[in-house]
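The form predicted alone is given below as one chain in structure tokens.
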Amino acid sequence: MNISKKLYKFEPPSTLKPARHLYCSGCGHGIIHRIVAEVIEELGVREKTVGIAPVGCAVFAYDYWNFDVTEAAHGRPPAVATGIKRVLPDRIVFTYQGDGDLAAIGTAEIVHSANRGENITVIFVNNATYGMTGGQMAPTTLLGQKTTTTPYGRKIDADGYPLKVCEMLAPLEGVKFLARCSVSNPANVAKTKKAVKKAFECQVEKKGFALVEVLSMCPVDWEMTPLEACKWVDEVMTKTFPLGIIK
């Protein structure tokens, strides 16, 4: 029996620099970078896109994206994005933030930017830990999850509940699109790209604030193998943070 074989060559988008990333093995940031880069290229907005990366693992983004990226103080990307967008309304402005940045020190920034309906896009990477600084408990750390600051697991009486950012922002009138996705398997990667593209289209069409939360793996801080981390996202993390279109 003759079986025809097709060879597929997947070229990186021009919106990605030909650089080797510094993320840990099994980390989801590289996948999310690729998704964002592909969406910007497909929408044809590379030359007028401005990304904002804060403190944390996200700070390396300017080394990998081949378009304008600026840095912001910890938690302040929505404020910086607001300023850029208002001064240069023709630009496509987005923030790329982790959970420690967006959901902790930057909570006020994200809430008020969303409430004002700023016409920006937010990519929110949730790996339930402070990835860069040593694996401390984040606002999104799950109940019972062990971290360097919760060695016996997160407890309600001492640490409260995991913060659900999408559900918190959903009632705000300025918010036009909210989705929670993951990059734990190929099917979810495809869904994440669709949601990210929708969020950018929301800005292109001047509809207002859009945010995509992406559940991402952090095998090193979780003390898991990359495969175990993917399974943990699918089987454990999604019970606290269910996937889907929130608004």
Second form
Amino acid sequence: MNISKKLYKFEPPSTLKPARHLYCSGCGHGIIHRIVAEVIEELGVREKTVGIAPVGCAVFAYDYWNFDVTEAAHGRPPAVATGIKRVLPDRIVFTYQGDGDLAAIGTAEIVHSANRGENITVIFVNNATYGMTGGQMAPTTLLGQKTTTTPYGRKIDADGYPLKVCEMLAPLEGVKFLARCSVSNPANVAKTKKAVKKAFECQVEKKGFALVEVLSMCPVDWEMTPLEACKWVDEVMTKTFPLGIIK
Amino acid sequence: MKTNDKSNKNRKVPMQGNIALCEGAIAGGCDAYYGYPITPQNEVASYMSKKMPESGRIFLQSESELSAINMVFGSALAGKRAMTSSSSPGISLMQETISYLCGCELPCVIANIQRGGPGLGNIAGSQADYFQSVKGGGHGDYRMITLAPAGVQEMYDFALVSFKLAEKYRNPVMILSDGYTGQMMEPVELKSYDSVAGDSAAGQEKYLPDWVLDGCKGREPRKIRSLIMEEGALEKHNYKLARKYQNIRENEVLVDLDRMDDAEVAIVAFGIAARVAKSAVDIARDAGIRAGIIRPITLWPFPEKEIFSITQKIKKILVAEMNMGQMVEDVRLASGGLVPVKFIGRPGGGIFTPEEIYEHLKKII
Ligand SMILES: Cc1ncc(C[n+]2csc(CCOP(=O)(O)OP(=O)(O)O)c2C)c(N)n1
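Please give the corresponding structure for the form predicted together with the partner chain, as opposed to the form predicted alone shown earlier.
And the full complex, kicking off with our chain again.
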């Protein structure tokens, strides 16, 4: 224990409250919360940050992050972020949204805030399902993937194709940074942190809209063990959603 | 709020209702306006897009009314005076977030320049969104302070004072107008805040509330939310809201009484319908009928006590609305069944003539 404490910094950043998560074991949200918290601490912007939690499993983010956080109606965080950023342009404003929130009910809001080049940061958590409501099909559910509303697996003729948000937003001129990462293994966690940092720096430098899509595990709704879920992200999900800096 | 303030003899300028709404909002300190085009209130966004940037304020045309009201939510939680306007179908789209604004107790101003429905209806003025505004068009147990201007001057006056009223109670304020009032031209006096509100100018200073999210510099982090899951906490929150609503009921009711001193029959009407009713009462008085008008200015809180006390003195009530009977339900409740309450309505797409109301009045007395 003493040795590892010297090698790694395990103390939580000041941007995280000493609270217990309500997330299921193996869920990726906790890791992503921590990444966001570390980046905000490292950039020294905690006291001028306003975060926007989604409707979804991450709705309680304000109980975990130790800075100002609000919660928007389902899908509307980019509009709320716009309303904050326009009147407080020197604050750091970010949204944290799931794939149902961002890519289904809130598609108009994300596309138009991206297209306006709104100077905000978006953390988009893609777990290929609706976690909070019990594992229904999301716009990002893979073809053939079973969910509680695709018991026979997602089929093209009934449900269409998984929505590739980064690829969809890439041509928009207001979008200045786009990356797809995952938190399925330590190396990918490190890469995600780098991308999230870039996305916040983009806002600090007033460059425009930045979004990081993070492939994340939902072992309970996927009916897998946490380890199987990590493996599934690496081996299956990334085939539909390839990782990398997209823009 | 003072109405019919005749003491101030300042110069009047001709102005359209929708423009007066903008001028009032700007004079009232509006920091940010968000909106999406819809007739009959397109003048608001056009005028604001020109005027707001001139004084360094925010104008943004949103991709939908859903977004507009959520941008209002964002600016309101950042402690700024935010406003949106729309007409009936667009206001329907905003209902979910109005519920969130009430749940989160965020002050803001929403103007509905009503048109006929249901559905797309048409673009003529209407009063068919009374229920939606005062009974809660969104989900949950909430109330929205609703002001009904009956002319261009009041479009200006109500927009001017509504931000402070919203802030006083941390609650959205709805200005429930209609396409006729929005489109018509009348002389307007560009009054100061004090002369409308009857308050000191100090009241107009921006307060720095202790709940705003603007970064936690020098203080503990804050959260603004409407999801309240802790055991018993939501019920507590709702009791708190209920006490606030009761406080508003006791302190903010506005009603205009016209020729009621000796009246034996009262027309109850709000907004544009009250304007037509005024002419109907002129005709009735000429014909020797002692008629008067009770005009609720706040539709919520509704002037229940005022109507109840008047019903002791009169024989009959006629409610005139440009819908098929919405406020009439509240008048019947308020009158306690002591006098007959009759109704004349014109649904979306129509407007009364004074003669039409007068003829009806004659029939019922
Ligand atoms: C208007 C509205 N519709 C539906 C819901 C129910 N709802 C809550 S969370 C959610 C989906 C969340 O899924 P996602 O955004 O993928 O986030 P996750 O829970 O997987 O992190 C839904 C549909 C709601 N709260 N509001």
